[in-house]
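The data below hold one chain only, encoded as structure tokens and taken in the form predicted on its own.
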Amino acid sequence: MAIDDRIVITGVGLTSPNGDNLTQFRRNLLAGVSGVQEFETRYMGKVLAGVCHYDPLKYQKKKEVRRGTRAGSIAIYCSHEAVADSGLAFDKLDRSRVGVFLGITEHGNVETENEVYNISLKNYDTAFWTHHHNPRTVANNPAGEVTLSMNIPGPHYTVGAACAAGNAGVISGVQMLRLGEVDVALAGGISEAIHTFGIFASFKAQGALAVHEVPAKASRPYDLDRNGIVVSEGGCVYVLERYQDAVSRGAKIYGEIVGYAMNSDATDFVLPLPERQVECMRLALKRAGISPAQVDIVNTHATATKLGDQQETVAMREVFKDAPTTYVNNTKSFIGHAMGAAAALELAGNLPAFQDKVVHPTINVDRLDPECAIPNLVANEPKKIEKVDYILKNSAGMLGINAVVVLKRV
């Protein structure tokens, strides 16, 4: 029998620095509501950062929560979350067919760091050394984590995709799908980030850790006077399934994933370049069957560094040039850069334009810089829209990777 090769978005779980459900990100999307704050890390003191203020014992213990990570806390929020949206009998599925693959930047710092800390407390005696190192430390922890919680015997990893990784997450849910591997796939990104002095401190070092006086008005992506990345931590999760089984069941279906696609720059460690941007975007817009034309929406990356947002620039203008009906957003702007979960939370959040018809704005555009002027730049203000049939969610990492998705209404 031929497997369904549409596959659909049935559940949404999430929680970000000014959201803990798709509702309340939404409204605080569309209200304007940054999530950025004042946030105490070692040895550096005081950063600004994108906490997430979801409650941990709404799907855990507190023992577990103590044995495992932040990482894979949020992610089995996240889940248990994504799971109850979707409306699915999880009881009575069968789990060996469920598959969890989630997109990280990193994972075992925040750990290694504290074991670190805590035997140079004890004059790094290392019998003080947790034996819960091992475990919390390898790379598919966070997806692993969610399998013990929701006894899930099916397949699991982690992708670890550097800034792209949510992309990548529900990539690779959408090919396990597809490949008849699994029969729902909880798929997206997750990020501890925030946790990790290291990452704080070599921002810092390259001069792109974003200060301002005022903590909302700090992640400024195309903005003038922008002057680094404002570090966040969070999750999101989707429940994907075949499009047949969602409507057999009757379930509400966010959007259709119709195209997508990774490459790799193949330059530089850290600076993105255009051409390739381009190519990743036309290929997933070639396998939707779809022009740039054709697209309402698109979510942009950009992290607010002087050259990775004119870098970006450069493709979308590429692009989109005869596109006059394509409209862009940034969500970094509300929550900060939330590393392997950014791609996944920022898709979540231009979700529910497929019905309100609401363009969510970029904050915090207060002097466009002028190498960044992008045509139908949604800066401050929503926008509504005629129609909202397609979205594309772009993304990029260091060591020169991009994933690109597109999402069509159902």
Given for the second form:
Amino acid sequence: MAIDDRIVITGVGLTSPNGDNLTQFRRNLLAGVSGVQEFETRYMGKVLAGVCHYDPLKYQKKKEVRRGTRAGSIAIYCSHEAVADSGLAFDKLDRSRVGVFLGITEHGNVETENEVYNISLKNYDTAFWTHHHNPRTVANNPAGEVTLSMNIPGPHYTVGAACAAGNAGVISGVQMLRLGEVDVALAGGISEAIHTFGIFASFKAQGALAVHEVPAKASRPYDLDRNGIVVSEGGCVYVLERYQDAVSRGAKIYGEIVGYAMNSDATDFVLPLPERQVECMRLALKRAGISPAQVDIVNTHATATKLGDQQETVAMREVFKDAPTTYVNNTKSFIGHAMGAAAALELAGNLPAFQDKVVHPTINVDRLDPECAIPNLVANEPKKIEKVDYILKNSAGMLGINAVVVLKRV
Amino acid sequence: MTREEIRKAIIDILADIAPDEDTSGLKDDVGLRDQLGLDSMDFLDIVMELRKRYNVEVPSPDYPQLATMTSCLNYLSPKMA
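Please supply the coordinates for the form predicted in complex with its partner chain, as a counterpart to the form predicted on its own shown previously.
Once more the chain from above appears, this time first in line as the rest of the complex follows.
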């Protein structure tokens, strides 16, 4: 790989239902602390959701919060946190060489639902439809709000990639750095999903919305008693730089993105296809120049739907059939499904393993589904392993989109 | 509504639109935009809130009438009487 093609993570900014920075998030993942709680949603009453508790006013004025979107606010918080964590002298940077690339599962549903509700109170008179609707609902909104907040004149866009979007955002950042379009990429994924009732109602109609009398037990991938998805909000933004730039400024390096891949099942709107997931993981590993057995941790996508969990397991067993020291975990059991943010957040939760060599568990596996008995699944308790040199983050989403990222310890 | 009540109604709207600003010491004859750092989207919020809260319609040719507190009061008093 050409030296300029080596891309590393030098900053992490995140908010998840169980932590507003990487230290908190990791601590709770190792301590088995869930972030799932009851949440009131329009028309449906109480549902279970992953709710973030970051302080929006840390980086925004009240007026900016009011004018923008929840996705934009989360993106702004995560981006500021990531830059602060990176140690970049942001004020001295040529910010026209900074890009913002954020994965989203969907955008605009929240604002559209709000406005339809508002005009329903006015006999559907569209004169009461807000002029803020269009700037709030354009698909680039979350990334664009970051450029406004941080005065970044470089390129920005969102990447719509369903539940693989967090990985897709990271991949876009890597690509823009390798193309020489930017010198710093703020890349990751964002979710404001809990603020739209539609996503809950749609999963419920699909028989895929988790319910449990104990919120912390509701998200249970691989468990026989799972009954669906816990929808979550959240965000994770990485500062990505060329390896050489990071080394030159003495930056802390979380890991190097040595491989990635994206492909499409091309078969179904919602059902995943193991064969294509296998191809996606293998392509990412090939690009990373490693064998499956060299991967130390695989963080899975599993969302706690029966078929989705089982189909991904089929793919995992195939790719990692000759990988006796590859350990497997899942983060949605703690935070639910943070949609556009999911893959980026879930990868972040594993980054500290490069240093502490601890695989965080997947929790709530009380009765393991035999169809999901993945070898070396780290269930319920963290596991210390001998080395962590490579981490693979798998993700998949509706319309058959798959995205994989492979990280190497530097 | 009395002129004083209308003033309070306008200040309540402005406080929602510019929540970071102090609306207690507004000068009656200085432009609201300048005093509160309002832009065109904020200004449209004033029009929208008058419609929502008081069923008052401000046609676009009349927007300049909302420039200052005094001009607001003069313009809105007959409409909100």
